[in-house]
Amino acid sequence: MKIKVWDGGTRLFHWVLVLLFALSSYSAFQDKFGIYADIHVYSGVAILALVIWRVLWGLIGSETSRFSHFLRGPKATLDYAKGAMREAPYARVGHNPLGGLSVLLMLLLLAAQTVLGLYSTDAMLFSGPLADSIDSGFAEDLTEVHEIIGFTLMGLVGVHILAIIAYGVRRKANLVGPMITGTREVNEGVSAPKIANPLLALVLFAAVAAAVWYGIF
């Protein structure tokens, strides 16, 4: 049987983020002036607040959306290290630990990134929204950092495809048709997760978009 495990406010923020991200990743690689450098500051911004979002949707949210629902500790995700491509698919809806785990350290990762780049600066044609306020040399070198978690994320989102084909490929799990559909096919008897509103989602955010905006721009 199907039942909904992902609410449309986090599947938007899955693709959106997707998009947001290929959108500034490919703009780090050029001469950040002109429209360059527009879509990096402002798909950056963006990130920062679906980021935000989702960190409140973590807390007051859909089920499968929840920290509590899927963030295990130490020895329950390492369990399930051992025996994830050897065992049953795991019996949850949602998040597995290790899916749970790639969730907070991507959001950590996002958080640190878009922050540092606010204050971030080459030094001669490109600089943060909030470079200026702070001294020059410390801004250089916040932007380093910035650049080693950038090139951090990127080869996580390289082992987070990995993981999905060989999860597909060894289980035969489709991970990515219920984030674009929110549903998926479960034994009988699993019971479907409570889903929050999408309205409450879609003012959570504007009301955190305007916050972001307001507060750095």
Ligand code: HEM
Second form
Amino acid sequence: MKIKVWDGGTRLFHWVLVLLFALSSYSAFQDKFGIYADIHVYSGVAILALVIWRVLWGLIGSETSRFSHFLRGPKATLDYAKGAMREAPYARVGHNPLGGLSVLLMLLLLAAQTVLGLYSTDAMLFSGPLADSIDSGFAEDLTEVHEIIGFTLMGLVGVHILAIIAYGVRRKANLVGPMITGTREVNEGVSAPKIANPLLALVLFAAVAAAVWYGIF
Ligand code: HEM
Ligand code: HEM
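May I ask for the structure of the form predicted in complex with the ligand now, the form predicted alone having been displayed?
Complete assembly follows, chain above in first position.
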């Protein structure tokens, strides 16, 4: 039977994030004036709004999107990594303990990266919108950290994509399909997770986006 595992908000969050992350990363390596500077700043600030929304959705959203659903203690995560706790395929929906940990890590680094970007500067023409509010030497130090986390995130995204390919090849599980359609085939008896009201997701995002925009610009 088919059940809904990812709500529309979480799926939209993911694919818009993929697009914006590609724009942020590409523009980071262009001459940052004019259009590329704008793309770098606005795609990054939009990622900040997405991540804040996702963290709140992790507290009040659909069951599979909640941190309480996919973050397990160190023992369960280690057991999973060692293969001792491999559930039968499709026995439980949502992120597995290792996947859940990488979701948390990506969200934390994306938040740090976009906040640091606000204070970053190339010490010439291109600065984040809040860089003028701090000492210029400190802003340059923060820019170094922004650069390091930027490369770390690019590596982590590479691992994320490889892990999903490996999962598909070794365990014959298609994880990408459900992240697009929201549904997946499960064994009889697996209960469908509770899906939150999409209107709540929309209102929450509108509030977060407005707060981020007026807080920064
Ligand atoms: C996830 C989002 C982001 C990623 C992946 C990212 C990545 C990077 C990377 C890799 C660099 C160093 C580029 C180089 O070596 O020349 C950089 C520089 C910079 N970024 Fe970001 N960034 C992001 C978000 C932001 C945001 C939100 C802002 C500002 C609002 C921002 C402002 C800057 C500034 C001012 C620099 C310094 C320019 C330079 O030294 O050339 N970034 N970013
Ligand atoms: C084409 C590239 C990508 C593909 C095919 C992909 C695929 C997926 C899939 C299938 C999942 C669900 C995993 C599961 O079932 O547990 C997922 C989750 C996730 N991915 Fe990606 N991903 C891509 C790029 C990215 C990028 C660039 C980022 C971040 C910058 C990212 C961040 C995330 C996050 C945060 C989640 C957790 C979703 C949530 O619960 O909100 N992904 N991805």
